[in-house]
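In the form predicted on its own, a lone chain appears below as structure tokens.
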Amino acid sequence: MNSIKGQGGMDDLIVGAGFAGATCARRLADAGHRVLVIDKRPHVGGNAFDRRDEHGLLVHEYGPHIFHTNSEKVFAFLSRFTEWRAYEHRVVAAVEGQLLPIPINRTTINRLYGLDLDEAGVTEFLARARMPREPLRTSEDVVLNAVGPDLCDKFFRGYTRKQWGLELGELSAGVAARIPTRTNDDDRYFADRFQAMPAQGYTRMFERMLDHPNIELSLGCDFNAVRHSIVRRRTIYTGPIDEYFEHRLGKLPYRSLRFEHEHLKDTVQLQPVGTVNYPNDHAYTRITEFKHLTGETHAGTSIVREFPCAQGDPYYPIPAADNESLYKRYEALADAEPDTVFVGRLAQYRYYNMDQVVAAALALTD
């Protein structure tokens, strides 16, 4: 653990050096607060941490992180700490021997079914295929209501089972609602106004964000080891909310991931796009090839396979009714906790995108 210099007391102790913690730290430091940021990992950036592998390629240690936002405020804030590389993420799904665009679009439907529909024809096709559901309570309701049972089975049901360890009908509607259905040929995974990657990587962006005379950083530091010994006016906590309260109401379920990184030394490019999803084949959900994301050139290529699992570091709050009910009980404890605020994906038990975490941290520090 790094030694902690600020023995005379801090204005703010921030637990976690990811998007929520780093954003809060910089905003408060700019406003004159003395801030101590701790993280139990040996690096900044949380799950967005990236590094050079042994072959010199920039890879995302914890799976692909693709930045996109419609918020000019969020983009302007992060732009203080990085230059950007324009990048629009594209994903294809391996279905019935083909690599088909996801989100489902006109190309997906025409190639899958051997058709030649225009946009109006795709609209009519989906109208016939869909199974109207009302109200939309689960992700199964959302998908069946949008595309019907066949496309649901081919693209969503198996992927959901692997990714979440749940059936589609057990998952809250908001998860599937994140994925649009298109009748045109737009094959971008996101349609946000700002889509880009930090030109020197996420880690460098975080290092710049935390480089301030009012910020002290201690890595390899577990909050539970110092929570009673650090003098501060306020705590900003970005870790799992149930862990903060020592699981007194029971453990909140989180989904974890195992990553299998590999370098292919004689392959210039493995995939046609950054990510290939495998909804029905293999134990992994997807393969990401980082050169698409970073724009780097190399004689070989570096990839990562993602294997969802029940145990391990928490990555995704699991959006389901029972889990939301338990979180609400923890939220009541959090609201009553003196001089402590909770922000971020794990602290608020929300399936936030990166920009949503930054927006929440900006709102909090405002």
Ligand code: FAD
Contents of the next structure:
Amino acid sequence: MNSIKGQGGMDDLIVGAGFAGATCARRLADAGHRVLVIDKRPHVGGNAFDRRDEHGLLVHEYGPHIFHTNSEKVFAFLSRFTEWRAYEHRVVAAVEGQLLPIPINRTTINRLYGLDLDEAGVTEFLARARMPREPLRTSEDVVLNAVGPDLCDKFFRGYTRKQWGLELGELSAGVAARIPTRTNDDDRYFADRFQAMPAQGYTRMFERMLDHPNIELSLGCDFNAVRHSIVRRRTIYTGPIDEYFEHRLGKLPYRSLRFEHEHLKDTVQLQPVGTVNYPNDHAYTRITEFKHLTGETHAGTSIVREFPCAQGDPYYPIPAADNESLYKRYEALADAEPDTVFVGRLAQYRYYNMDQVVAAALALTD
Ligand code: FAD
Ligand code: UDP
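Now that you have shown the form predicted on its own, what about the form predicted together with the named molecule?
Full assembly next; the chain just shown is listed first.
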């Protein structure tokens, strides 16, 4: 790697220029460390990377990324590198010919069943519909316990089968527990205190985060090609943990997606909200229309469809008991690894949101 200037020796080699890697890099650089960040992709931002498409609209290459957090610390850290555009994400699900709010709320229930319940009425409705489960071990337990079999079948079973290639009952409780159930009319996807989009996009925010005299960046650089040649005191690794150990204990399963981007020339707005979920139809799970997220105006509109698949880049750890126990065995190897730390969604095999990755990286570098 002749192109890497800091070959004479640096403090930290950081593998991955996504949220985990970039946060660690900036924190360590601010503290005076000399840092080399490498990423095998040709861009920064990891899965949050966004770009202008050929029609000039800002799109998220790897699917819709909506920033939300309850952590003042995380929000303050990122605010050093971006201004924000206030944005509260809304999602509807196409069910039985209607577009109904998900998370399930009062509107969902009234419109689906042709009712006119108030909040107390919805609470009673759900009390009759739900199937109390104890303990809540799987995602099926979580959904049946919250809303019962009919709403489970209409909103969750098909979507989950598509998204994960698994049944609800095969997934850990935490997956479905991401989606609350509401008795009021709140139709926001997230309830966090801070909900906003980087005003000039994620990529710009990452560029600013990594713009520091102590940070050297090498894109298109695979760790496997340089792991034995780069002189450093420490490695911070944010890629898939099983890959670091050359799959010594077997492959950890990850779920992949194929993204189908499309621009609709003469459509100002395709759908009423940022994302429409298709729990029961199509091979894709959802369509996201970026103009809702970015607030941009244009005579046309750009969308992305997400097709889940088993092969391809690893996007999601798959939270299930067997996978979690295999991860624990890799974690034991990681704990014994001298001078390497593992942080991030793929390195910690956790279904982390962006803010949780930043929080983990801040905690690590504190
Ligand atoms: P990554 O972003 O995956 O970064 C890891 C980087 O390491 C990658 O760039 C990769 O190229 C690099 N790398 C891996 N191996 C090597 C190697 N051998 N050599 C060099 N480089 C390597 N979160 C939210 O908060 N809100 C959302 O709305 C949201 N939507 C999402 C939608 C989708 C479709 C997906 C897949 C995720 C979504 N997320 C969302 C989660 C979010 O993407 C992650 O939490 C976050 O991007 C993880 O950051 P990371 O740094 O841990 O990993
Ligand atoms: N889910 C579902 N139906 C929906 C939305 C979500 O069954 O309409 C389930 C599904 O298993 C999904 C999980 O809840 O994978 C988490 O959804 P989320 O929107 O948080 O997924 P992400 O944005 O991370 O892909």
